[in-house]
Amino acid sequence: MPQIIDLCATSDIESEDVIRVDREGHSFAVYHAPGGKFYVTSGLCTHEAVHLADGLVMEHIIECPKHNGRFDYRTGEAKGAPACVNLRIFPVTLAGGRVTIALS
């Protein structure tokens, strides 16, 4: 049965930004996309395990702060070297102004 994890309030993230949230032994990156949607990926770059929330968000791309690998945070797809392994993504539920995910 999936575990529901409350990550943050929707108001905790500025539009077109990302924050780091650590819960249940995992690091997550929570994104507030243009247009108001929210997305959640694993919080560490697949290239060298650097926290993505320290990187740069440009539209729907997160750029890793260490080697500039890029990912589409909506799909997790690696978009630029040296990153070549996709990020894990988590379906987001918004309720009562909170961002939650189901962790299986």
The other form holds:
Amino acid sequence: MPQIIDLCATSDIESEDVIRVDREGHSFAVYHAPGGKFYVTSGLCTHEAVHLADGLVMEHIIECPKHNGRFDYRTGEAKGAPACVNLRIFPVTLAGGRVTIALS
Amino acid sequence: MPRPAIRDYSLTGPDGAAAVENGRAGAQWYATPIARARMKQLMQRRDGPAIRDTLIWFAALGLSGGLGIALWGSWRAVLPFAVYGVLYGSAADSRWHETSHGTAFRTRWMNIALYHLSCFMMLREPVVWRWSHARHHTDTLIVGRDPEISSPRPPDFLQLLLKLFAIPGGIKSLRHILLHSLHRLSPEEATFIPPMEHHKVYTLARIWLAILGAIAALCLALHSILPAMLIGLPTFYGAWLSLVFGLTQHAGLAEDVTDHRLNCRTVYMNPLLRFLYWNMNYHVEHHMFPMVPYHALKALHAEIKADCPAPYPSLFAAYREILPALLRQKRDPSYFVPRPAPARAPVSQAA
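Here we have the form predicted on its own; I need the corresponding form predicted together with the partner chain.
Up next: the whole complex, starting with the chain shown before.
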């Protein structure tokens, strides 16, 4: 049974930006994409455990602040070295101005 | 048990294993707090500065190289080739470095194109150095983990002298290009290059070998070293400024600390040197926030300098510290230059 986790308010994140949210022993990165959509990935870079929320969002790419590992945060796809392993992504539900995910 | 005075800097030795065991490898490093909104501004990518600087660089290479060709055969060719060599064998160092971080340009293909070109100019294989440099940023001056410690203790002055002409690194690069073209990695490289990247190393090594072979063949066909003076040899005869810059970054400072304020130097330089070095004189800033582009490092410096040790006012001032420190390390490898730790610095165990 998936666990529903409330992460933040949609107003907590500027457009084309990311914030870090720690819940239930996990760290998540929550993105506000240009155009208004929200996405959630695991919060740590798959190259080395660096928090992606300190990185730079450029359109639909998140760049790790430490080594420039790049991911498409919509799909989790690693876009080139040193990021070689995809990010885990979580389906997002928006309700009442809140961003929630289902964690299985 | 006291630590031995002479450390093992190899990536496969006991110091590296100890760094993993004691948590110095992949540790959390100190970073000066900066508001997210300001950090986003500083990290913003732009094409304009790097396009301007790259066009100036190419023009200067073309002009000095063209003069060198025109004056070839006379002593008057020495000066243009001296300039060409520095632009090639030293300025390319900061270009490969900045593009390895993907921060020079906003446009991705421009970063990649300049990365491959400047890597070739420095004889630094693109895939190997991308991973090596990632490790350098993860474990800066952590002995046994950082593959880019340029001045191990005790310093080897003959090696340093040879590095003025890129001889140790150049010979190692040529040996490794040959090794990689045979589909093999060194044991050290295998510690930081993941298996899924190995095929890229091998393919690029073969391409480079073909280019270097073509230059050598052209020299033989023309009975002249002029082609190699333009491509290949400048990596060596123009390397000296790269070493002069590079030693200021970390030489003589503390090993095995997790605070870049204690193991990096920020040195003020004039605009010409900053152009050649692409602002890497702001080295504390670069290490603390590697995703800030070179053109924003001066602004980042203004943002964090109150939380950092005083910068060095000139290259001369930096060397007034570095040279005596290296001489002392020759006698006492445990010596390092202590940097005044600002109030918020975490307690680190310096070695």
